[in-house]
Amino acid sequence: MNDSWPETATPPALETNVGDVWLSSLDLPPGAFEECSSYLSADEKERAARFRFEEHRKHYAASRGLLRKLLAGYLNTKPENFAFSYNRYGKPLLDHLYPELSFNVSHSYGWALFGFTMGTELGVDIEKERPDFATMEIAERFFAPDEVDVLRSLPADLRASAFFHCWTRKEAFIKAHGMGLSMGLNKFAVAFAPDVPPALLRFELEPNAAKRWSICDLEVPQGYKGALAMKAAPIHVRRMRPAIRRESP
């Protein structure tokens, strides 16, 4: 897996139809965990002293102070120089000062994507494969009809793995636009069969959009399942690792 996501010190300048992801482990060795949790705002620092578990606790300072200085990397500037807004969804955005730039995390059991474009809308899922979440009754809770079926038609022994492929696939679709579950997961339908390449179908509230959106999975660590969905068709995605600090800094 590591030969597909390099370590990268300093992020590429961002290009159009092309998604920028980092993968990275939330479980931070000392320097790099001191150095990510020098960057976070007051607000971020009392928001993660609120979490009741230490674990949860570091997990969002680095994963806030990962996704700072990817940010600075991207914007040459400081990561503790910018403030967060947020939508009333609760979507992370900066002002009005960098219009055209796009990002995205997300975070699952110690791993976190983080995704960056310019000039369109992108969104990434990370989830932990837990077989006790992967049944029929949350398939047909959240899914469209049509997925429900082509989920109730696999052997039993695919199911999770392809419940998972769905379920990341239309995290990654509704987080791009910014509305979290508010939005509707059965107001669209994405493609997770097996042997079937990953794909937008069909969304009602947007005509065309399978044309339009471009949907794919990301390799991620074992036991886990990854996707990027990008308003672009044909996208290329740049897949990286941010370097991390060793040492106390």
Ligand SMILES: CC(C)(COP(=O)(O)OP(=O)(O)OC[C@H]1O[C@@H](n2cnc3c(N)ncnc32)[C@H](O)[C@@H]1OP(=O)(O)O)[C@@H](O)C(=O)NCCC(=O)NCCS
Contents of the next structure:
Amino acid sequence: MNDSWPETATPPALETNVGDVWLSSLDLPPGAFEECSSYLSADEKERAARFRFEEHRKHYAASRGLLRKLLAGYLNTKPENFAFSYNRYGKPLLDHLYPELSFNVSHSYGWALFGFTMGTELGVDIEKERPDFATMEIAERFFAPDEVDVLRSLPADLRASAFFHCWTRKEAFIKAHGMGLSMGLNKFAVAFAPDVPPALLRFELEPNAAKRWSICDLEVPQGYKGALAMKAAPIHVRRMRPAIRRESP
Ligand SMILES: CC(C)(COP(=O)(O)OP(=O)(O)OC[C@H]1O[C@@H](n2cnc3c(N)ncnc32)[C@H](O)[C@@H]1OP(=O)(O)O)[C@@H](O)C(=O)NCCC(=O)NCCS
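The form predicted alone done, now the form predicted together with the named molecule:
First the chain shown before, then all remaining chains and molecules of the complex.
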């Protein structure tokens, strides 16, 4: 898996129609964790302190610290310099400072994806595959009726994997829009059956959306699924892994 995510010390220049995606473990060695934690703003430190479990606190600090470090690399500034704003659904943004930049973060059970592009919207999602969660009941609650029909038509042994493909592709699309669940999970559908390439099939709120959006899978660690959604077609995806320091700062 490391081969498809080459370790990269400095982010390349962002390009139009190119999605840069970084994969990282959030269980950082002590030196890297200290470094990441030191970048957090006062409100982020407060938020970290509110997590009940140390593991969650550490993962949040690692994720925010890595986000800041990657942004600083792209924007040639210091990681502690960013004051995020948030849209009404909680999506962190820097649109007041860098209107062309889009970024999005996802984390699940110790792994994180960070997506960056310019000039268009992008969303990422990583999920740990929990077979007990991948039920038809949950699908009926969160998927569009046409997606539920596809899932139901699959042999039982293929359903859990297909479920998480559908979930991550849908979630990446929702996250690109930034409106959370208020966007309406029925209003759009993604392709996710085995042997069918990932794609947006329909989106009621945007004419020709299926032609304008790209969805692709990301090769995340075994037991997880990952997806990227970007409003551009075609897109090129550059996969990278942040260079993590092992010694103390
Ligand atoms: C808010 C939401 C993005 C949470 O998603 P999630 O899967 O729980 O979490 P992820 O790890 O993928 O994403 C969280 C990160 O996305 C970013 N984020 C927060 N709100 C966001 C929003 N409205 N849109 C996009 N990104 C958002 C943040 O950076 C956040 O990380 P942080 O809290 O450490 O800063 C939203 O899509 C949601 O509520 N999802 C619920 C899950 C669901 O029902 N999905 C249905 C799929 S079919």
